[in-house]
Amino acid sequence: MFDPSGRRVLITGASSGLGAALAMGLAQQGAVIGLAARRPDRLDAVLAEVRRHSPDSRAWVVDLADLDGIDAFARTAVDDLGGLDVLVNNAGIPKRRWAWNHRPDEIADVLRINVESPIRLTTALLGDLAASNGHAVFIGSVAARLAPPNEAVYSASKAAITAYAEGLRVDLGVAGCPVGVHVVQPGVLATELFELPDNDPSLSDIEPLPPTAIVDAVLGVLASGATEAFVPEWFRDLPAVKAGNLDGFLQGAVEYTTGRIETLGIAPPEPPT
């Protein structure tokens, strides 16, 4: 079993949502925690919560997407920390758009935050993890496995980054490397991204987990060593069912979007130009 007690662990998007919620479960469970954000003030309050359980946990306010910053805010948490176990990569955007609609800068924001940025971290650290056979986990969606509706860039990143760590895993199992990749896909999970603005409403007429859900299932990649875990588990089904008839898992999208698009009485997408 894994014992997150005294285990440093580094989280990114912390201020809010999955990161928040797995920082605070895993402080409950004796874990040092170092949350990272780009908001001072939510980060900040995480932080004051995840102290009262363990008081050696750090912050630190960086933008992610500034790849230029990532080697040196690498150094800066692990020296702050005093070394590292567990890289959680969480931070990441949502884009909601008909694939045709998304603007370059949107697609750019969304490839670099959700792939570029935690595999540039991943690197920086893979060092240190390695120094205690730790763990990069991946934050990643059923959307990467699941071809979702009107977002397929979103969709993209995170199959992207599905696929970096199936890699990753391979090449340092190739080196002899002692550090476990995991990959944990949730599903609908109740937080703000879901509410952004400059997205289009969610079609998903699934209830929403609570965001703690998060915390057993990195909890379990960690202990089993397993490459990958949906959240919920029901969804760990579904890619097996896509592969077996892709065309009819697609075209049976295609029929339950249009579904609730008449359930919802929103506008049917244009179509492109």
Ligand SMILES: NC(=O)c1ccc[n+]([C@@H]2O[C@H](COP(=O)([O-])OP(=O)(O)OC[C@H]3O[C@@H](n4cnc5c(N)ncnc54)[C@H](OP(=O)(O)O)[C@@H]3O)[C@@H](O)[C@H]2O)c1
The other form holds:
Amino acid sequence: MFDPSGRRVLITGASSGLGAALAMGLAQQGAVIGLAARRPDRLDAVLAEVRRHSPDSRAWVVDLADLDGIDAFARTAVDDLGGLDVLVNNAGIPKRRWAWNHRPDEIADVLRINVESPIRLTTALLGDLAASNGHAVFIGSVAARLAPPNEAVYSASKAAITAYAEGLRVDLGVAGCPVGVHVVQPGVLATELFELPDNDPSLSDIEPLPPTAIVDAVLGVLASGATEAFVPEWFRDLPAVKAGNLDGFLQGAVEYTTGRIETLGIAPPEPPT
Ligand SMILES: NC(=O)c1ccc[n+]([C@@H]2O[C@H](COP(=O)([O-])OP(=O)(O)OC[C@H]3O[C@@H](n4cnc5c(N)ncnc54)[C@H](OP(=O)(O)O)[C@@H]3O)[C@@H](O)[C@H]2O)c1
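Having looked at the form predicted on its own, could you now put up the form predicted together with this ligand?
The complete assembly is shown below, putting the previous chain first.
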């Protein structure tokens, strides 16, 4: 059982989508929320809703891709919240692009915000989380485990943060440090992630879940202590299927994607030259 009431929860990327939904869901259960993102107008709107349930909640406008600013932001957040019980590393960007078409700048951007930034923020906050027997939660993606089409760099970023979380959990265990570490891997939830510019079209044929589905998944790992959870839960079985027949699984992805491209009537990728 994890009771959110009175817990101080810092959620990055809380101006929209899963972060905003999680902020609302936890505020409704009495958590004090810290919201972080870049868009002030969107943060203000989420904060106003959150404060209806949790008046001590706070928001900070911060670009988490500015790695040099992360330590100072971490200190501000902890000072303003009066400590920290849960960090949810949720801020992230997609990149739908055929593998060989990624520009160098977008490779750097994806790795900075999806990998480097949450590692740096978590490192800056581990002492505070240790002081409260707290938790670090990473919002990954099923892409971390499943090699979806036209998302190779994004998948690499989510696999990297998943591997980091696993390694962190081991290292904290060796040190006897009582901080829980968890990764929640969403499948397809209806957010602005699928409408952001400078991305190829989504090839997914999965019916999106509402963003509120993230709330029970995060509460679930906080309560159970589990390292990893999937949203929806049925994705949990697929990594084992993939590991059991990697070549067959990847060939299946090729055939599925070829069929999707035909169905959608979009141009197949030009081979690299
Ligand atoms: N939706 C899905 O189906 C799905 C599936 C798998 C994984 N995910 C993961 O879920 C997380 C949330 O995504 P979402 O679907 O909720 O999309 P979203 O609505 O686009 O939310 C992304 C959030 O990240 C913030 N963000 C992006 N760059 C940032 C930066 N440099 N500094 C601070 N904040 C930044 C955005 O806020 P600002 O733009 O205001 O900064 C926004 O609040 C991401 O890590 C994503 O990879 C989503």
